[in-house]
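Below, in structure tokens: the form predicted alone, a single chain.
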Amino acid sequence: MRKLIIHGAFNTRTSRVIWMALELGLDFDHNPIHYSNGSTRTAEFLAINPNASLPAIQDGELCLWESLAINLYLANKHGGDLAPRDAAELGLAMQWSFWVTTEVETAALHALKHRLLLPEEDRDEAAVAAAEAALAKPLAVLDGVLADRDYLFGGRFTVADLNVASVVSWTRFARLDLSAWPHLNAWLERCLGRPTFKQARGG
């Protein structure tokens, strides 16, 4: 069987998948393509992901896209402590992965763009304030769940923690004030303090 190939530059959502692969100790090839030079719109890449988005993986004959789905797949395939141990844990891992996409990612990305990614002349602090307001409810939900536990479920770091932390981390890079959610803050420190997180972002 061919080696796992992960397509996408470090400074894209691909870092989530690289983080998972490193946590699992997988042997993989990394193809660090980026949107900026048209690499995702070649016929070769569109055959892997017709959306022209990153990341995508090739695992043998399987082509898979959507970063959080890729991580759920890799965890389920390779097992270990990161993987769900039963149907209930699988349901929780899916719940949290879908939740962070629908409730957190859009506003967190908006804040990140206006604090870091856009040229300075295009940044708008009012947009950051609106994103912070939109994030208040979901971050409070996450903080409440973490009030009596170190991780989302199972008493251990799992694919759910990795997926959710990879999105919530954008709030930190956007320099948002998370002090109102101490349990979330402590959990995020635990997740982002893992050596593989720094490796997954290119060191």
Ligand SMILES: N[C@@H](CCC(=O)N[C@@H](CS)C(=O)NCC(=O)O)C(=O)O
Given for the second form:
Amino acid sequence: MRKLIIHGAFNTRTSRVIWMALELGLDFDHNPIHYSNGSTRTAEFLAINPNASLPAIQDGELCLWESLAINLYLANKHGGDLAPRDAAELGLAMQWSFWVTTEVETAALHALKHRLLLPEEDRDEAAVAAAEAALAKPLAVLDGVLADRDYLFGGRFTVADLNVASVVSWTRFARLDLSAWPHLNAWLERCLGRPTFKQARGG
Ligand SMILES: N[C@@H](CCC(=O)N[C@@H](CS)C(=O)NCC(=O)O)C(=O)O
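Swap state to the form predicted together with this ligand from the form predicted alone:
Entire complex below, previous chain first.
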């Protein structure tokens, strides 16, 4: 069977999938294309991901897109400690992955854009403040859940921690003040401190 191919440059959401592949010790080919130069709009890539976005993977005949879904798939396929061990853990892994993408990602990306990604003249601290306000509720929820545990569930680092931490990491790159949420902060440190996280972002 053909080797797993991960499409997408390190400085895109592809780093989430590379992080997972490294955690699982997978042998994969990396195709580091970027959306900014038209590489995702070729007929060849659109046949893999009609959204023209990154990441996408090819695993044998299967083409898959949506970073957090790809990670759930890879964990489920390859097993080990990162994978859900039963239906209840699978439910929790999906719950946290859907939660972070619906409740956290948009505001975190907004903060990141206005602190880091946009040209300096287009950045707006009022937009950062609005993002911070929108994040207060979900981050408080995460902090509360982590008050009595090191990881989201199961007493170990799982795909749920990886998916949630990869999105919440944007708040740190945006230099938001997370001191109001010490349990979240300590958990984020534990997750992002894994050597594979740095590797997954191109070292
Ligand atoms: N929900 C998708 C979002 C994918 C996405 O928007 N990726 C960005 C790169 S981080 C992209 O390729 N954007 C295409 C564009 O802006 O043209 C996922 O998590 O995979």
